[in-house]
Each structure stands twice: as C-alpha cells, then as structure tokens.
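Next up is one chain by itself, shown in structure tokens, the form predicted on its own.
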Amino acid sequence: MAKLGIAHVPEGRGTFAELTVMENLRLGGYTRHGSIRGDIDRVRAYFPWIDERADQQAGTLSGGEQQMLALARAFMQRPRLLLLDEPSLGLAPLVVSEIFRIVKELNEEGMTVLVVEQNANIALQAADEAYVLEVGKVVLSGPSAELREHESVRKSYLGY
C-alpha cells in the first residue's frame, strides 16, 4: 500500500513506542529512494517540536505529540492519499485544532486526505466533501458547507 502512495494513521496513534521520534520518522520514509533529509526538513516545518524530541522514545510523548508523530511519519512517505482514522480521539481541543490545521494545509498543497472522524463539527469544518454514515450506510453526502446547514446533521451531529 505504501508503494502505491497510500499512508494510514490508525486510530490510537500507532507510533512505535520503543523507537525514538527520529526512528519513527525514518520508518515513514522507508519506501522513498535516496536521502530523506529533505522530507525530514519538510516535517520540521509542520512540527517544530520534533528537533528537541528527536532522541526521545515515542512512547514517552504526550497523546497529542504521539498523534502528531504518527501524522508526521505518514507525511514522510509523501503519499498521494492520506487516511486518518479518528485523529481527534482522546486529545485536547487545542491539539485537535492544530492537527486539523496541518491536515488542511497538506490538502491545500495537493495531498488527498480521507478522514474518518466522529467529531462532526471539526470534520465538517476541515473537509471539502463529507459523507454521513449510519450503521455502516451512507445516508447523506455532499459539500461540507451544505451538510453543516442540513437540518438533520445540525440536530443529530452538531447539537443545534
């Protein structure tokens, strides 16, 4: 899948806890040929804290830092499609906002991002298109701006 240009950030972060931050990043670039130095520099632009934590074991990071590391590791692959499964799960609102800000930037730079997210409010703010699933079936779909105004979405998922 990685060679096809698909990167996945699983629910629950999925970092390699015993490895350092830098080792996790290097694993993200394992399908890349040649030097990954430029990719690490690009990751640092999004996640400046990585430099000071490069030698720290990933398992000792906060939950938000682990989620950002998982995202950074996926970014190292330079995927055409980034799959994110519940990126806000168990994280503080400020961390969630930062993660979705970065995801939005990646998308604006041309990366296709598919997010599965129960926090409908933040998902609809970040997405261009959205699908509402109920019991595994698509019940609504369309531009996010339209779904934010849809009466049943507002009542059932957005609380107003």
Second form
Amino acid sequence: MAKLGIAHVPEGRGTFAELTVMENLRLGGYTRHGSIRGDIDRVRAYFPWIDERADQQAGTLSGGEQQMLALARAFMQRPRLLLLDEPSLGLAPLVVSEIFRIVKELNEEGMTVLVVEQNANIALQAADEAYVLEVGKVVLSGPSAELREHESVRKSYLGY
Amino acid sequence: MVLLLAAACVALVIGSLVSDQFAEQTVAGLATGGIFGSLALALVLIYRATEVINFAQGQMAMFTTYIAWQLMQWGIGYWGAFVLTLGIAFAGGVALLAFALGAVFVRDWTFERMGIKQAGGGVIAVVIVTIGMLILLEGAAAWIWSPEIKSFPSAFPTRPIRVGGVAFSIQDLGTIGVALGSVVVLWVFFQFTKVGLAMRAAALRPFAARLVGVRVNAMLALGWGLAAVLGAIAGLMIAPTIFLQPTMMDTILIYAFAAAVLGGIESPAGAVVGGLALGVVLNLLGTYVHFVTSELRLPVALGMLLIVLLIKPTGLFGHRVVRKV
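Previous: the form predicted on its own; requested now: the form predicted together with the partner chain:
All chains and molecules follow, beginning with the one already shown.
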C-alpha cells in the first residue's frame, strides 16, 4: 500500500506513541530511497513547533499536535493519494481549521486527498468533490459548492 | 534508580582500589555477568518483538557453539569459524521463528479441518514450540556430537595481565569487551539506522508500522536472527570456561532469565545491567560469604530475583505498561 503511493492516516492517527517525533517522521519516509532531509525541512516549514519537539515522545503531544504529526508523517511518504479518516475527531475547532488549511494547501500543490469527515461544514469548504453517505450508500454526490446549496444537505448536516 | 546504580559503581571502584582480590573478583564477575547480560538481551529482543519467552535460547547458543567447534575441527581458524557461526546463527534464528509460526499455522489449519473451534492461544503456542525446540536441539547435539564434554579454544590468551599488582585474566577482559561491544553495536543499530528504527516500530505498533510500509514479519524474523547471534556470542565466550556439552547453557539460561526479569523484561538496558549486576554480586558473595558455595549460587540468584520482584514488580528498569482492552 505505502509503496503504491497511498498514505493512510487512520482514525486514532496511527502515531508511534513510544517513539520520538523525529523517529515518527523518519518512519514516514521508510519506503523512500535516498535522503529524506529535504522533506523533513519542508515538514518543519508547515509545522514550526516540530523543531523544538523533535526529541519528545510522540505520545506526550496534545491531540492536535498528534494529528498534525500524523499528517506530517503521511506527507513524508510523498504519497500520490492521501487518505484521512476523521481528522477532526476530538480536536478543538481552531485546531481543526488549521489542519484543514494545511490539507487544502497540500491539495493545491497537487496531492490527491480523500477525507472521511463528519464535520460536513468544514469538509464541504475544503473539498472540490463531495459524496454524502447514508448507511453505507452514496445518496448524493457532486461538486461541493453545489452540495452546500442542496436543500437536504443544508437541513441535515449544516443546520440552517 | 540511577543514583542507586551510581552508588553501587562507586562502591565497586573503591573496593577494587582498596583490595586486589576484590578487584579481581569484580572483573571476573563482570565477565560472567556480560555473558548473562548478552543472553538476557537476546531474550528481551525476542520478547519485545513477538511477546514470546524463548526457552530454546540457551540451546540455540549451545548448538551454534557446537557448529563453531565443528568448523574448527574442519580446519577453519578461530575468527573464521566465529564469523561463519554468527552467520549460521542468524539464519537459524530466522528459521526457528518461521518454524514456530509454521507449526502454529499447521495446528490451526488441522483444527479447522477437524471442525474444532478454538480461540487464539498464538503466543502460548509459540512458547510451547520453543520448549520443544529446547529438547530437540539438546537431543540433536548429543546425537550428532556425542554427549561427552569437549574442550573449546578461547579467543584470548589465558595468561593474566598485571595492573598495579592486580592480576586480571585477559580472557575475562576480552569477554567483557565483546559483550559490551555487541551491546553498543546493537544500540547504534536500533537508534540510528532505518532498519533498526523499523524493527522498533514493528515491535511497538505492528498496525501503524504496516501503514508506513514496514514489512512487519520480516522485521520480527530479523529480531529472532539477531537474538540468535547474541546467544551464539555468549556461547562462544563461555564455552572455554565451562566446556562444550549439550547441557552447558541450562543453568546459564536460568541466570539470563533472572537478569532479564531483574532489569525488566521489556528493557534492553535493564537486561544488560541486570546481567552485569548478577555476575558481580554472585562472584563477590562466593568470595566473601563462605557459606555461599558454588552449589548455592543459583538459589542466591533466584533469591535476588524474588526480592526485586517483591519490591518492584516491573523490574529495575521496567515501567508499568497500561494496555487498553
């Protein structure tokens, strides 16, 4: 999976809690050949806090930081497709919008991102295409701008 | 904990400066302790990788030492045989894991065919397989090479070296050097190389490790291989003093278990320190406390183990593990 260029950030993040932040990043680059220093520098540019926490155990980070670390680790894989499962789970609204801002940025740089998210509002803002699932079936799909205007989506998920 | 260790080290150094005999016995204790330590480290490696206590560890070491002896009988020089044996030990460790996993797989498959449903038991089944391997290897060694005691050459000269009136055996110093050297090499490997890091990741979080592309089973096999190599080193180092025989590692392995549990079964550093401490304490007790004869060494070791477990059940270096159920 990882070798095919698919990075997956599972619900609960899949962080190596016992290892340090830097070791988590090094593991992200595991399938890559050659130097990963350049990518580590780029990750640092996205998440400046990583610099001072590089040797801290990942398990001692806050929930938001762990989610960002999981994103950073997935980024280290240089994936063609990034799968995110409930990235907003258990995080403060401010952190959630920060994470989606970065996801959007990665997306604009050409990475395909598939997000499963129960926070419809923020998901529809970030995504280009959206699908609404109901009991395992796709009941609605289309450009997210259109879906945002859709009568039943507004009522059931956005609350206005 | 660190303070206590530092105090113990200071006491040993002062004692060694005051008394020549104390210095000699301390170094000799460190040498046997180094062997306990490397075997204990092998147990910890396997435990961390697969949560299995490998009861065959001692017999694996014994068997590989016999292989080294055989190679030397065929006219290969000591160091050539040493390196070859380590290679063979590595392959053997990998094969043993494959064998154990294979045995469990065949059992599950047969049970399924017979329509018997049973839940889990994977780890305990592998532990039982290692006990089977223990008996098998001991029998095989006696069968191939006869159970007679054989002498085994030492890598280091047996003559003593004098430092300020104290006679140290070069063999002891060499053993300490090799044991500590292999520990340092392992530490560097786990800390700074990509594969070492992947091995730790695979042992800690197999699922997450798979997600980043680590081949978990290959890493576990590598862990077993490295443990076998450590065991082989321990066997090669101790064989000159206790001689080569199929049962040579039986008691050593019990000391190694004691050392591993003493240090905390999950802690590599603990295993090494536990081994060294056990070696030194046993040797000093044997020298200065007269009723502790060589027959009483094992009970004393197990007594130490009991006391540590009563005071600190997780071992000297272990910390409590909280598992979510």
